[in-house]
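Here we start with a single chain on its own, the form predicted alone, put down as structure tokens.
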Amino acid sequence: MEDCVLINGGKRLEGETTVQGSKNAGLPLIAAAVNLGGVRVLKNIPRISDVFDFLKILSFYNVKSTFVDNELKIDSTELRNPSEADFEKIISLSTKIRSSTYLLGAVLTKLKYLRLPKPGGCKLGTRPIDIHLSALVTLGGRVKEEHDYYIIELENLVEKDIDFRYPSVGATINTLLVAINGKKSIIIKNTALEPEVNAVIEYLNKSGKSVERIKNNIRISPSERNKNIDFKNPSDRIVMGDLLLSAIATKGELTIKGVNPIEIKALIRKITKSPCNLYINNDKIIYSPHCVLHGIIKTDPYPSFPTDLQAQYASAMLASGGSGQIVERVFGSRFEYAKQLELFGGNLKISNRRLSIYKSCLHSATVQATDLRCGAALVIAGLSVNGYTRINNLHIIDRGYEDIVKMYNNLGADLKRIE
């Protein structure tokens, strides 16, 4: 069968759009929700694979969900362990996504025993979860690990402050939603400072618990309220991203609407180095022709130049004619769009963690989605070059944007899903 989409390209962006429900900060607050107990509505929530992915794996815990539209209804009033028979489903499920392991913030506190099973998701490099497992042990929880999961338990919550080696995502969601079922206040230090965290932080204030950030530490004293309130996911901000990359590389005319333009400032940042005319007016984003992109940008941790921007930046730097250079330092392998980019007529070097980028004449091509931004950079070079590009793997673009076609068609794009 297949599974690809076809674009005909070379036509310039116009118009205005919104933005999805944001991927990134849907699930955790999924596993918010099933944390908080009860029956939780949650708004705006992407309709992508990912989602109902974990979803399908929280049904093997007996949690019921209930799509219409982008709202989704989460009932967890029954939540028990899997079946042997089920966990198999699980693992089998949790081969795809990284998201499974939001399965420990979730449950856990709750069952207070959970077979973790070990993540997948893209193929990024060396991507451990040994930083959740340590904050855990911290908290009292006892881990052992298996071959293809992790068996934990968690009898008693021990409230010890965390600091963390490292600023992880999933680790801080993950001993968030652990740490507020404790009976003494909790401070964790060198934590994500991602709006996606933030997001989380606010549903469960806003949820009735007492969640304070100081910098990039995190204060959760005990609080047993907890009231049932429906909650907006904020929109995604690399989709917003992929969107203003997007028009530079099709030389179009953007309005960008409802949306946080702070948390892409980092790309503003970069994309306003080169003469262009790009304009923020509360929540729009205005853009308009041209800019050519040129210099380095180097990734890290929030409020730096995020790492799933890299792979459309470097596309939109190919198709704006400008040269430059990526380095990349979250991910050990993230540059593998980097070969197919090169079908497209990329001049590109890898060295390391270094990805260096020439100005170069791109064509049409047929070319694999690696993972979830490769997949998006390859949309953004085949809009920008005249005739057809095939991206096949099109269900590894589906994990992470609602409906990529219809979102470019609606802007003037001529993209068909084949399938």
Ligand code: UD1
Given for the second form:
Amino acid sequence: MEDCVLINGGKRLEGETTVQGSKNAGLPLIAAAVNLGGVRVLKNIPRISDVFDFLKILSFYNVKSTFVDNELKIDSTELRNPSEADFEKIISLSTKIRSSTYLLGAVLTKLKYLRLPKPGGCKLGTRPIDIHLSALVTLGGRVKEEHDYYIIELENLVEKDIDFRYPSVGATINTLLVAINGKKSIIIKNTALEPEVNAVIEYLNKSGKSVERIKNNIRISPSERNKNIDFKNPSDRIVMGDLLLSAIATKGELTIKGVNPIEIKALIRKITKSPCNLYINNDKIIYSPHCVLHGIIKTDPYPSFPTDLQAQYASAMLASGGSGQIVERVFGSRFEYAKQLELFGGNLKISNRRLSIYKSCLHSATVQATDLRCGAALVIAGLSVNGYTRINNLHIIDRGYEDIVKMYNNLGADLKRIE
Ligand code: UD1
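For comparison with the form predicted alone, please write out the form predicted in complex with the named molecule.
Now the full complex is given, and it begins with the chain already shown.
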């Protein structure tokens, strides 16, 4: 039997919850810790399979890591390039996760030579890494493309300003991690504004580096300082959004604690367009029933509506009895989940980058998680309908959610993991 989650749905979510550490900040923070060198401690790192896979990849570079609860100790004092046999294992692991690209920021400046596997991760259309690579070439690197990896060399860093054609999150962080090792100031223009980038900047600055955000540009000045500090990974804003949307889908009542609600301002703005009780109190969001989601969502880089929440929004829209449209503007193809929502009785229509959602009456279903956020969206649909829903490919959900079963069961849901 395939790994799956069984949901006995139709129960209102109720109670108080905290949110796991961020996946998309945690992964580049690990890369930053390796780049800074020595033995470093990161707190609040989620125990998710993307993190374990990235740590496994790093282990082939002789980076040792130990987890105690959510505290991660990373020792990269004896960093070295992997053996030929290990490189084959790295290639196969990298097909699973997109964040293998953070190897570049983690190890290149120390090792000066890297074979970077072509990354995997969710199937969201073509996901090139040309912005990362062209920035690297500007900084004096040499890149050669092979069948399933790039050979990257960086002998001497050339301090030149960079202007991104698109504010890519991964490219911003990788370029930043390479540029902090320069001897002169560099400005990177048109960088990503996502909170995950700011978490990395904060970590670097607290560690003695000199990185300044000037609107959507970043100035990196040389700094020989290298302090060893423990750093806390922020909470996961996408999981915060999931929780809010699952409360809407189940007509529930939740208090979500220890979060920074401003990070999902775009979602909160959309939700509060419908009459509902949503209160924000510093690091808490309190939601009580009930609201019907309507309207048009357009995804774009931060601070616009996050592409990583659109599937869950579509699911909650259907569950709440609403209707509307989603326009995906970040990735070429991100509506695979719509076919799965149709199996719940959802009435949806895809036309290019636009998904139309019509008022529907959902029922339980057997479905497949085709990508990480598709999985999160299907869980929300399953929570909202009476009867048993089965979601196959639980391992895809485990890529980004520490324990989705426990997270929802603590709020009164009835989920069971079957492996
Ligand atoms: C990160 C997140 C991902 C999120 C995305 C957008 C991680 C591990 N993943 O992904 O969950 O959905 O930000 O918020 O943090 N692009 C290029 N060339 C490049 C790089 C990107 O064309 O070199 C394009 C991509 O194909 C995509 C868009 O830019 O269309 C966004 O990509 P990017 O911001 O790089 O996303 P990731 O860093 O991969």
